[in-house]
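What follows is a single chain, given as structure tokens, in the form predicted alone.
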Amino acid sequence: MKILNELLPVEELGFGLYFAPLKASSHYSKGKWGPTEYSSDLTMRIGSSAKVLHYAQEIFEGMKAFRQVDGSVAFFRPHANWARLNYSARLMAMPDFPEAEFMEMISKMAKQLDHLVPAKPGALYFRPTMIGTSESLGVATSEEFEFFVLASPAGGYFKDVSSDKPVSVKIKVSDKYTRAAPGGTGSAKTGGNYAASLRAILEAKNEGFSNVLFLDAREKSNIEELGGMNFFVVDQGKLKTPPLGDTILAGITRDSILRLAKALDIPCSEEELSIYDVADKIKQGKITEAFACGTAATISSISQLGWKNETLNLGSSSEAGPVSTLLYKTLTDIQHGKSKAPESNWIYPVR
């Protein structure tokens, strides 16, 4: 683990490779969560029969804290993660955690690593996280658990570092792999969401492409996400992306972009989205657009989509197109305090 103490370049901080020298723990026992404890030790140790290990009962989330343009330090909608947190709690059978103590935590944190908060486009990358603990091999829910909150400088999700304009990225559709099935944890944010992801996302990358872009695991026809972002398309100057279900997560950036759409008044629609369709569009020159998003990456553009044995090219190679571009700028600019939230709730200054 790579601790930094004074902050580097934007453009040397990739994204989760250095981590601040600081870490907030709870302790989950007996019905309650105990006191919060503040660390420069970002082990842990815990038992070799954890829940966690074996069953896999684990949630977390990513958010961000922002330079301000003032030289302040604020949180992009922190309430919607601690919410997001304890939606995913619930469908792992795992306790909810206190928005008081939530927000605490964060607020302590990005206080004392203020030095560390990068300028735009940077960020400082915030992992709060909760594990079972109990111990036993038993297959039932652990009793005990351990939240934490970890923070990591941040730069460019896919290295590229912009202050004005999304990235360019090459995506793959899958028709081999499924992300996750109808009544399944597909809309919580667990690790093993993203553990179903990893041999696809390496054999994509192993082909020259960024990520992977997966179908439903029923009729592997409708577009549901990539492995850890959200998909949108730009249909005859409509934003397009696929309604959410129990097994697309429910992104924050997304959330807000769609906000945001209908407050620039851009059309704007959830709805399901056939691959079939959306190359065919694409080819017609009707989709002229697609990006994924998250809050690693905010705003992606997708250049090209891999599609069987097709390659369906979107605009310019290297180019971000004009609504993507529109969205990632007016965000960004939100989010480091150059221009007004369309929402009062959406900045929360670090007092």
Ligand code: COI
Contents of the next structure:
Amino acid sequence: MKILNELLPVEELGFGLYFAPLKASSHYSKGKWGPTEYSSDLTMRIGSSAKVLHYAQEIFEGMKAFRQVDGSVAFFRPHANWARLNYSARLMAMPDFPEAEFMEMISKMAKQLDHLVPAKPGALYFRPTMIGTSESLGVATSEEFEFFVLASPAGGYFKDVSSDKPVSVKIKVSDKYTRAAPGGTGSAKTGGNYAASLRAILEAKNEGFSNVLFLDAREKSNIEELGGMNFFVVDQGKLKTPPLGDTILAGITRDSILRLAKALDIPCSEEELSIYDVADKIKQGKITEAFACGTAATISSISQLGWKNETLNLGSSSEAGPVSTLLYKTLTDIQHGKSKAPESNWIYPVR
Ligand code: PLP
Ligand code: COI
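Can you return the structure of this protein in the form predicted together with 2-OXO-4-methylpentanoic acid rather than the form predicted alone?
Then the entire complex follows, led off by the chain already shown.
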């Protein structure tokens, strides 16, 4: 584990490579959470038969603390991450984690780690995580859990990082693998969903793509989301994203973009997007932009979709289009306190 005591230039940070020397944690047993402990030791001891290691009883969150234009530090929509953590907990038969303790943990960490919060386009990425630690091999929910929070100074999720516009990436549409199925755990932020995406991502990377866009498990027709990001297109000026359901993670960035689009008078809708229609509309020049979005990836423009044997190029070059660029600027200006958020609880200052 690479521990950072002082910041590196943002271009060198990448995503999830370096960690702050501070972890907050709490242990759950006999039906309740114990006191929070803070430690500079990022290792942990769990039994080799711990449930998480055999049956993947694990959930996590991804959230960022941003350097504000006035030099202070603030989280972006942390209450939404807390709410989603507990949504995931219920899907994975795990206990809720209390809001007050969650907010206190991240706030104390961010305060102590002020010197590790990079300036724009970087941020201090937080990874709240819960695992089942009971030691037994029966397939049943754990009775003991560990909740912990790591912090990682981050630059771009993909290789490039840019301050004023989205980076451009090539994405493979998988007609072979699925990450989530109806009735499963696709809408939870749980490790198993990511495990299911690893082989697809590895193969896509070997073919020169940065990530994978997954389709619905039954028909392999409707677009769902990427391995760690939601998906949008701009279709004749209208912003479109697939509707949420039990196979898609309810991204906080996705929700923020939909709200910002309304404020910016960009028409938008949540509707089924068939890959067949999307491919036709890209070829006809009707779909002019596509992008992936998430906490780690912010808004990343998609310059090319590889689907079956087709190469679908978006726009005239690898530059992000005007709608993606406007949304990127609007979102990141709010995250860095340069412009006002549409709702007061979007920005949570670290005091
Ligand atoms: N979809 C998946 C599978 C993800 O892992 C993420 C990342 O957290 C997202 C979408 C985007 O969610 P958010 O915008 O809350 O980071
Ligand atoms: C995030 O954007 O926070 C994620 O968790 C996505 C990925 C790194 C798993």
